[in-house]
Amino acid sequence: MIIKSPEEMPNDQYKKAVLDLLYQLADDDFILAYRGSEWLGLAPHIEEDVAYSSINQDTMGHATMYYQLLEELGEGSADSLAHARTPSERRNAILLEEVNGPGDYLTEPRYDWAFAVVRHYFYSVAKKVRIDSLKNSSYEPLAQLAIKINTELYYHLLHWKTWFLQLVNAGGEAPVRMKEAMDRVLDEFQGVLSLGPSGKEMEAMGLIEGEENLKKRWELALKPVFQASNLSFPPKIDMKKGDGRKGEHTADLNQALSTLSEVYNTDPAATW
């Protein structure tokens, strides 16, 4: 069954599953692109500033395209979906909203490059797995979008894989800090791989593969990198702070959305 447009959707259950999936995809990319943008001017060197900014721009563009599909489904304008929804309405994984380093974010902000590398690398691998599955989605507009996004993911994956291997196999304190970052990321990574309460419906309706398949393919993609770096495999993942797919979030998301939506909220009707 291939659904080529919103008008062809067979029933409300199918539409709900599509909406739930699109919100997850959009919100994940949206919030992580923002966290990445906070590194502008703070990356290890100027070339990385340029490369990281380009990746964040791509990622925010992907979020925008998902929001546009939601707009076509009658959920409101893409701008309002990105900026006007409350934290409890967001469906991003909690890991992706977390600040870039430990400490009091407002009074003593800290930036942990090891955490940035691990979070982006593991997420990029998971995103690639999802995109590969979405290219065969029963909802054709989503499948076509996945094909477009896939062309940019190759660069993202290569970039973060290179950083990951360099740091985890380096001398000095780098491997120690990478191990600490991996522990922090893996403690919440189940939230990234989760499809939320509608996961089984998404799978049954052919929108995307099931969680277990996605997880296995994520592990297989990481296996050669872990083995080459003498890291324990498979990585053990958890979801300790709550399930973002159910609207459970942290104060970090409140802060992020306040900053992200400040300009939009001054005049939601303005055009730019």
Second form
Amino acid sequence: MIIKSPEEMPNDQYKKAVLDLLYQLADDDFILAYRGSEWLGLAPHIEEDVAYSSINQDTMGHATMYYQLLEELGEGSADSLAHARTPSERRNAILLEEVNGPGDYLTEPRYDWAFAVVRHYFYSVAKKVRIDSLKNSSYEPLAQLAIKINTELYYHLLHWKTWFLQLVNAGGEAPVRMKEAMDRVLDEFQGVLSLGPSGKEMEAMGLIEGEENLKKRWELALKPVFQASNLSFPPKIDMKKGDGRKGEHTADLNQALSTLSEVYNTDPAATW
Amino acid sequence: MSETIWNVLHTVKDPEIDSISIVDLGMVNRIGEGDDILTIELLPTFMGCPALDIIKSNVVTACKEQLGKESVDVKFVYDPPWTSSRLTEKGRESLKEFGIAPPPRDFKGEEDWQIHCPYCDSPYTSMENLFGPTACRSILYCKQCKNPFEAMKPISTMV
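Based on the form predicted on its own presented above, generate the structure block for the form predicted in complex with the partner chain.
Whole complex next, starting from this chain.
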């Protein structure tokens, strides 16, 4: 079954599964691109500032494209989907909304680079697994988008893998801090791999593979990197703070949304 | 008529690399001439690129002003996906004029690729940063003529 456009959708169940999936994909990229952009000017060196901001720009672009697919399905404008929804309406994984570290990007940021590298690397691998599956999605507009996103994701993966391998195998405090960051990221990573309450429907309708398959392929993709770095495999993952796919979130998301939508909320009707 | 439209589209340049037209970038997918409306399908290069909206409005303006069209619809489509192999030969030369090395032909995702300096054509160059000042560019250095330069990132569906 291939569904070529919103008009061709066979029934409401199919549409609901597409919407649920699109919100997860869009909100994940959106909030992580925001957290990444808070690092601007604070990255370890200037070349990294250039690279990281470019990756965030790409990722925000991917979120925009997913929001546009939602817009085509009558969910409202991409701008309002990004800025005007309440925390409980958001479907991103909790891990991706978490602050970069203590402090604020304007005053005394004490951000944790190890956490940034691990979160981005593990997420990029998970995103690659999802994107590869979405290339065969029964919803053709999503499949076409996945092919396009994949061309850019290639560079993100290359970037974060390089950082991960170098820091985890470095001397000094780096491996210790990377280990702490990995424990923290893995404690919530189930939330990234989760497809939420309608995961079974998404799978049955051919929108994306099932959660278990995706998780296995995520582990498999990490295996050579873990083995080369003497890290215990497979990584044990959990979801301790709640399931973002169900609208469960932390105070970190409230803080992010109030900052990122501050300008939008001064005049939601403005044309930019 | 269609040929004239192509000529007009040749006058629309990349706002960030003004030596190259959107036609030579390989961004134009299809032109549809209806009775009252001109439809132009463009392929986005990099999805987060802020130049896309500017290009879209520049295409509308060019078609209205140079062709006298009243109704012009420009839309971005993802199929076929834009890849760097869509650049024309003229486009590759235009990039060099701007100081940007064109991407390798038929890139299939190797982690290393040879990039010649756009100024002296030396292959003796080093990659300083895969990412650059815009989403589509990398930063390199030519060890022959000792100039820093940029290169367009290869984009392929084979990765």
